[in-house]
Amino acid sequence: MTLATIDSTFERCTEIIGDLNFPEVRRWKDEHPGGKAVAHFPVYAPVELIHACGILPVTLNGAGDRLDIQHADARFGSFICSIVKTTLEMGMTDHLAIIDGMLFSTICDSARNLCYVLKRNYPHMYLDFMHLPHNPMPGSGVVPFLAAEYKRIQDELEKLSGKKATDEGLRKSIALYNENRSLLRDLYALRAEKPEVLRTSELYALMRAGNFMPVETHNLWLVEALGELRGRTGKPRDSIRVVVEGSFCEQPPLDLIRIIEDAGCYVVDDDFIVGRRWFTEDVPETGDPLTALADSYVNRSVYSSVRHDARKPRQKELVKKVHARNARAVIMLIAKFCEPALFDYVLFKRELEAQGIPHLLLEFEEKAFTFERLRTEVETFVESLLFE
């Protein structure tokens, strides 16, 4: 990658995230005969465990508008979000044949049910549900509980791959993902400081492409991109700085992110593919690795609508994010039928209004392909702030 070709790199990332045949996963499997791939949703999964067992972690994002729903509607109601339906549709149309297993967690009722619907339809596939703690208060014993749950998952992954994950191997995996998260934090800081240099649609594509390749490769891509972006120049636009919130699981279509930017917004922070940035600090690379991962999940993770932490009220954390990024407004970009996000919107709305922070609520579906109504809403919102 060179400065002259960085735009083509972003184009390549866009191709990767739009290809339902998982070309990067197939390439890795060709290079690792007998290798396994285990998928998960974009919120959180212990990717370090998966990696240490010699398995490729793959983040599923649904199928967008690239796959017609022909089978999933018969197994889920009409009020289910797109990512659940299109993921099931991908399974029932053999698009997930390259995947050897899937790991689910307590995101929502729909995701939990998808795990067991898939189990009934694909008994030969490794499908597991990971129980994550919901009460991280001191004295609740959640760190030992979660470390034990990680050990259970590790045992199952070792059976799938035929490779034992040693403590040393786990620490190496933790170090690799610490590097990945650190690089993403640097990219997010660069985007917030100079949004005219790095568009959110570019950063999103670069980050999401890592969902389908080994972390070692993605780290190299991020290092090169960071180096070249620091030498990139851009002309500032007359745009407002906004934080986008609510897209932690089902991901917005790339075209929708571009529309928000083109309508006059600098997106300076977001919760896109939040699992790639789940930990706010590096996971300790010494001591017992399972305990380190469990302690980091309980005590050093981002706020999210899929978990409760009374120590960090989500609405207060959102306001902190707005101030930290010097944002002027918030766009609540929520997937249709996403119950955790819609429930939390009430809390967010109340706090934003109390703090005098303008916000706009937008609902989307990953399988949508036209966004003219949303474009008009964003443009109107921006104009109201620019000319108030």
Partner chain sequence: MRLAAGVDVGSTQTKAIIMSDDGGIQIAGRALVDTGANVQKAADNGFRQACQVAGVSPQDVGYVVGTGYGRYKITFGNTQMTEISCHARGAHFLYPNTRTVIDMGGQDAKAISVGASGEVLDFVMNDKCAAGTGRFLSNAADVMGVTLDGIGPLSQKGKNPVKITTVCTVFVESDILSYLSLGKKPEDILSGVHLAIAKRTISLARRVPIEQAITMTGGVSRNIGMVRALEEVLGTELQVSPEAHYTGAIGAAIFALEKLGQSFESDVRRTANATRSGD
The other form holds:
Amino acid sequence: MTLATIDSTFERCTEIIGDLNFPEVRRWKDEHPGGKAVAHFPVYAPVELIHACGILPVTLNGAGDRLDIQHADARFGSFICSIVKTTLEMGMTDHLAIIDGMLFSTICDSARNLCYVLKRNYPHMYLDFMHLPHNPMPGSGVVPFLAAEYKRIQDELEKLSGKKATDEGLRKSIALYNENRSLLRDLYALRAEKPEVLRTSELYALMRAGNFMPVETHNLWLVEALGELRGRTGKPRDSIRVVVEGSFCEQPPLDLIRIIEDAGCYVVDDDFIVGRRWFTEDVPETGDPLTALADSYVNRSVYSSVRHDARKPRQKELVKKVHARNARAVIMLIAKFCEPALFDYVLFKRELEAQGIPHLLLEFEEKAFTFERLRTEVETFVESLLFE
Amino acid sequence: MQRVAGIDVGSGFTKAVILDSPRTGDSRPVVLGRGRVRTGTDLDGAAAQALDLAIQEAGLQRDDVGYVATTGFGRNTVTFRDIQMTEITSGARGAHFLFPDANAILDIGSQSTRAVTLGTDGKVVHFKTNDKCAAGSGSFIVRAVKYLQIPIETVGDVALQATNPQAISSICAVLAESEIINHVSAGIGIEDIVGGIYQSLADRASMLLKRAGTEINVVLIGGVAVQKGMIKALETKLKAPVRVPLHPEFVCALGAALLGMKRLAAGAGSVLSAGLPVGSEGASNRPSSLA
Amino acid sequence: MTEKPAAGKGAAEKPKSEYRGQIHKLQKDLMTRWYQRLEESALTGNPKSVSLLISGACVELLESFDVVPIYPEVNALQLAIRHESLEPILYAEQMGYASDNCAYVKADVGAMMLRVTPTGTKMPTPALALCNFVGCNVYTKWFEHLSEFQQTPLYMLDTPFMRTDSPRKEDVAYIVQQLHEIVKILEQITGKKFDIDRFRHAVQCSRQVEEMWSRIKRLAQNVPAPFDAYFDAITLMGPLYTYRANPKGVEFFEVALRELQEKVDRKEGVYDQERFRVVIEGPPPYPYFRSFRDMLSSWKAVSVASTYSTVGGLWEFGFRHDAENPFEAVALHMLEQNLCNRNMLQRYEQIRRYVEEWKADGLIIHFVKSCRLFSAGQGDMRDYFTRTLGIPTLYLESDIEDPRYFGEAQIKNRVDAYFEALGHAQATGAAVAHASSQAAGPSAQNLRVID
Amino acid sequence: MRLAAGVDVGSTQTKAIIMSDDGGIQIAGRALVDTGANVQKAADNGFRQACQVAGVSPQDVGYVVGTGYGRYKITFGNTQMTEISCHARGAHFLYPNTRTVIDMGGQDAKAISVGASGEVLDFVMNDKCAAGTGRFLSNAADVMGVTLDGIGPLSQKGKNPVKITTVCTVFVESDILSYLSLGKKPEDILSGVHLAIAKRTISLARRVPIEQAITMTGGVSRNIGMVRALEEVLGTELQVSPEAHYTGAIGAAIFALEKLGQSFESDVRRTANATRSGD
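Return one more block: the form predicted in complex with the partner chain, after the form predicted on its own shown previously.
Let's see the whole complex now, leading with the same chain.
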């Protein structure tokens, strides 16, 4: 497909992420009769595996404000985050009918229990839980363990799709996703360098749209967008450079990201949909592909609140990120009831204060659509840094 | 002579002050007039009305006002503003102006409670708002006294008579009301119940202050600041005196005017004098340099 | 219609529900001894101490090195039950913990910062924070924080979650490999050489304790039940975690089993007349432990089984540590044989067996805000038990640690209404669906939903 | 003729019912008083007023059952029952075909699954957060400057209900204020508020089987906007009695009547058994 201008790309992306009917997934299924789609939460999933089994991976982002919760509350109750409830609500209102399976992993206790609640209510759906390890120590035998876990998942996925994944096919999938991650890294670098050229809300929409389309298509869109953006100019604004941290799973509404920008922030790095950008460098495209994926998970991945890695304390990694992007402050943007992020905040706060980096804590819900309180807080934060 | 107006468009009332520039280098700006009207649904109109009242009280004409700074939830809807800022920023500036040695501000409004720690020059260093529930805010008191059938004006004094205040522990304002009802059912005296309400408000406020960074030298502003029971409960909790401005409601309007004055001195043009249209919202509308 | 017992604050008669035999005294002695050993460790550096989590604990390994376990969870629950949890919770919130974070963690961290211990005795700084997190992601955070605040080395004993029907051989191998790493660390900490025979002995002790503990739990299948498997079980759980792998634990459980068996022989129940038998799911509201117990007592309702008492280990369905294969046994226990590492559907099945085999009238689900491992999805559990199985189910919400989430009047209201309904059913022989598998038939029929 | 009474001491209002079994069970008198700060007095006043209306002396009333939050404060009562049992029984009296009760009061919202003879099969109440109770409505009314009685009818005029993010009773105020500042019509805002509560309530109510016929009870049942919103969300009609407000007291009075007569008790048993075997 050709895209007239970059703006229409962004517009199309915004439409895609706002459509609970998964139009691009439907299109793929129309083009691939009998094809299956397997969904996962936005943190990390071995999409290469899914892809190599001939299945379309789909990253779920809940239902935002487009679906009222009328059933899921009865199953999950108070003090549980939005994405868990809206995902279940989507199931209970047939919005997930196009999805043939879901793969969960060790994100948090609520998301894990969701896997089994879905399993009871949808016994015919492929629902699996994957243990992503927390002990990266060399003596722990972690890489063979994870490779074996991937093999188990692969076997299940092959049963679902009726197609075998070959090593060659796996390497091809790895290459495709390497390209996707590399393009996203380029976009992130471009935004950090020229935030006036690429708004975060735009980058975010472009990235998030990739959750719902084949990686081959997304790669095309990204290449095209990068090309156009390199020629784009923008008037620099008097904004502060901030790193946004904490919304790795439940995703903030697009409008909330706009509010942060409008209040006078240049977001120069973030952990939105961090699962799409999980590896800091390419996954090896040679050797045993499952081992390559497992080894990459253990040794070449980004830090995250849902993964323990004693070698890389998250608070230190965040400070490194702030310096690397030449940011002045951090906005902790945390989904309400998101326990991993709320716990990590304590250590982030200590470290940021020790380093003299100002920060602001905001809690959001993906299903929210009025943000007056948050707007006031972000503006105050900006004012406190800008006003003499 | 350049006068500056600060207008605080709050959810209940809209407040305006007119500030006069200092005549000599070392003197302080002076408040010439104040105006206050119910906000209602026409925010721009309310701001204009409040401004007119303040101008009237100051004995001035509209043309005498050279710069308008707005704050409060309706700050962005005032069409004739030159600059806007949040009520947290303006509250900090206003309180600092009145009490230059204050370290922290506690703003207990009808729905929200905020704790702000101040840097030198009244800059906001940290702030925390009651994020979860409004059981710690003013509207909670209003509803509680409605249930207890005592006039709001006297509630502060009733609380002073408490001998054994009964704590309210619920985090939800409505459930806190059930707790009050349970206390009533258990035959506990009104003064101890009201005393307990203030005590819980003070506990929550102290928590917010701690999370914002300090509990020392606190200035109390906002609608609840006039209630003696609240002041006493806070002082007991913080084990230190708490200061309250003479006109606690106007602190944010004052702070806005003060920052507006700074901007004007830095050479910013005025919408009023230049007759320029004001942008609708967002960054485009924000002055290019606030420093 | 059923007559309601007098209740409310200061109600005159409260049915005696607590059993106080020799068990109680011995339990006190053992727990005191444990705290003394911890204090000794704090004062002299010996014995060495290691922080550990209750669920799926590899306490046998520690025992073989003479290392004393510190259980932050026990610390937290002790604070709550003594009504001392709020202050440390507030302190932790001041440090930046959110009101929605697990209050167990907040109470423990806050108490550590304030240098408060529930018993007033000194707590040692552990030589190692050994995080056997078994399914609870909050545990990983908790120990990361402890390690950070206490400057203690951390070992993340990564336990694969029970995502398949039984543990995979790769899972077992992965854990065994980590256990061997821990052996090396413990050798360094203690300066002692690992002794496989001591390890086997510890494992053998656990095996004996498990056998007796299981038999005790089965005693509650008797009508009347000789003890309350939710409230009284807590008394037995202390020694189970601290002295399981030690001959002292074996001694304790021998006495406990004998005493409770004697009660059964005398047909002595928790109440003079047991009226209701329930299964309780979820942790107790520790800050209101007594009030909650009184609410059930006022209806002469006894809990005959509880999931909370299987947090440490799930032995009543047959699992025993095996001294022949001690490492594999510990690995299996961590993987499969404790409540936390099992998935929701496995928990549903466990509760279903309780209701049937322990002859219960109904199920009480206690949702605790702090623990999403337990609570997330309990609404679905309720749905399964009421609609699919036709078992009368009461759903309550409060917290395990934070007193601010216990609405006494509200909870009492729900408890009373539940037993009013059960009582009505008993009196008229009618309506509220009976707890048996056949209930899925006719009673499920009138449970259609309008959607 | 036997006389019995039910007194429902609620958080804001106390309701009393005198019931007689003279030629079938019927209501002989009713009274409604504000609870206020003295619960005991309110219960006493309510009971006496109801006796007066019924033209009987308090001594003639053979048995009194108290219910509601203040039930333990009723000194003249013989026993007490929870309002859950009483609402089920009361709704069954008003509409014998009732299988589900949706009760919305000031502090509580509950759904009760009711058996053929008015017994509680299952129930669910609002959780630790009071979201979605009647208090939410009165707060909204306050913010909008509309009377509590006025919001229901006004909301019916709303054609384009706004979306309400929060069901937190207090934070809804800022939602409403935002909409007002955006120039939304009061009726559309109120319509949105009613729908938000209805959705939240039904979402919780789905924990029990929601079966036909559904009877709505409690103070909020007088709000037509709420009744319609619930009907919209459920896709079915609700039964709302003019006596809905008294349901708890009615149920309590019936329990009291039962208590008076052993024969009545066995009637219930027979009915229950008959219904079961008829299944």
